[in-house]
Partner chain sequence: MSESRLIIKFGGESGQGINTLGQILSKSIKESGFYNFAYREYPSLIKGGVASYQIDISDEQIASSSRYCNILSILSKDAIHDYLPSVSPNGVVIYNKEDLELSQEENNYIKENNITLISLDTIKMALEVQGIELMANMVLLGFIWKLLGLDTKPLEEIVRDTFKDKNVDLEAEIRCAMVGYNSNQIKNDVLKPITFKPKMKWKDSLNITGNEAVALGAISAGCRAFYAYPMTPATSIFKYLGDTYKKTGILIKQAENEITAAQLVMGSMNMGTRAMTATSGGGFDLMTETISCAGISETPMVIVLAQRVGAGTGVPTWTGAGDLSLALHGGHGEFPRCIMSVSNPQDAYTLTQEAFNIAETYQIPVILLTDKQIAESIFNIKDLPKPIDIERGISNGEYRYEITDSGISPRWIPSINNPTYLQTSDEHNITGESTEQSNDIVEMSDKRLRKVETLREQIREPEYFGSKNPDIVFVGYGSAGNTVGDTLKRHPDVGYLHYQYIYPLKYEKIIEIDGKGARIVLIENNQTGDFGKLIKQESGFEITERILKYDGRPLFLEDILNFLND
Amino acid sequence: MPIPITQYNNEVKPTWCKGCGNYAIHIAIKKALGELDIAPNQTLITFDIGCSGNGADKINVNAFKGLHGRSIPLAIGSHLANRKITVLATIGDGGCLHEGLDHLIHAIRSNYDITILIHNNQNFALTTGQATATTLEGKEMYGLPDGRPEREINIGELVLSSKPSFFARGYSGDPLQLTDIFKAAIKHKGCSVVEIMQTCPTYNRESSLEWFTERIEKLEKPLLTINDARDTVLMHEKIKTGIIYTDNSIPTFYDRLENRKNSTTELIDEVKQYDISKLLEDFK
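Stick to the form predicted in complex with the partner chain and return the structure of that chain only.
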């Protein structure tokens, strides 16, 4: 039985600008959880610092708003402690590609069973519009009157180069597709990375709804090879959305831990006093 979306609501009013893509992303998260029958208290969302992170107290789930760039390791620590809770990490393109890029790469290669949602609005929005690694080369930005002098990072290319077990790209202008993507990402056993093309009418006017509508094309089904997936995410004229690549053959981090293979409990169930007298024999 799906859980009604209202159960994930609370009284706190959102603080995003009019037309901000975060509204749709927020609703799509609630809808995806509800349709998967994952209750608010069975969910943990870690939030980063940024406009996306400002959603932390506006949703009724277990939540932890930590530090800039750190929502991914915070989510991993939480997940390892209790795998019965569905864990999502949300993070901006700034937090993900700048402050915490190492965490993204290692999360993918370790293949923890969590879902990472990257809100890509092509700027540091909360600090009022500085360039991030996804801001177009040469674009005039805060403090950069002659345009940003570096090349961009393509999130899809970066993620695929780390051999993910799940990569998808969604768009805040299509909350229904986004909901489906989130559902698949949550259900996927392993580290699911979703890049969300997020509109930011305040600091990224160029990437408007019209701009996206002209370019976005939905993929029918995931690409079969990582090379095809890479070619697809690298297309210039088109932005392909949908589930781009999956690989179910990669074991999760936890499943590879020899000493946890036969345990039926989670780490949170195991806090008690342990007798060390046997271990002490080795010191005699």
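Residues that one form lacks are left out of the comparison. Rigid core here is just the name for the largest C-alpha set that superposes within 1.5 Å across the two forms. Given the structure is predicted, the values throughout are model-derived calculations rather than measurements. Positions refer to the first chain, counted from 1. What changes on going to the form predicted on its own:
- After superposition on the rigid core, the Cα of residue 264 moves by less than 2 Å between the two forms.
- Once both forms are overlaid on the rigid core, the distance between the two CA positions of residue 11 between the two forms is under 2 angstroms.
- Listed alone, the shifted run between the two forms is 272-284, counting only residues present in both forms whose C-alphas move 2 Å or more over at least three consecutive positions once the core is aligned.
Having seen the form predicted in complex with the partner chain, could you now give me the structure of the form predicted on its own?
Below: the lone chain, stripped of partners and molecules.
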């Protein structure tokens, strides 16, 4: 029995700009959790700093806002402590590909059983539109009136070069497809990475709803090989959305741990309280 989406609502009023993609993304997250019958108290979402991070107090689940670029290690630690909880990490393209780049790569390499949602609006919107690693080369941005000098990073190419077990790409203008993608990502056993192409009407007006509508094409099913997937995400004339690539043969990090093979408890169940008062005496 699906859980009504209203169970994930709270009384905090969103403060995103009108037309921001975060509204649809949050609806899709709530809808996906509800349709999977995952209760709010059985869900943890770790949040980044930034516009995406401002969603931490706008959804009725266990939420934790960490430092900039650090929502992924927060999610990893929480998952390893208690695998009964569904764990998602939401992070912006700026935090993910700047301070958080190493966390993304190692989460994919280790194949932790978490879902990573990368909000890609191609700028640092919360701090008035500075360029990020996904901002197109030559694009004029705040502080770069002559255009951005460096080349941009293609998130799909980066993720696929790390041989993920799940990669998908969605679009904030299509919350129904996003819901289906989120459901598949959450159900996947392993590290699911979802790039969300997100509109930003304030600081990235060129990538408007009309611009995306002219370019987006939906994939009916995942690509068969990782090379086909790479070719697809590198396309310039079209943006393919949907589940791009999956590999269910890769074991999760936890399943590789020999010392946990016969464990019937979660790590959180094994935590004990210790009297450290004598130890503290040495520091007085």
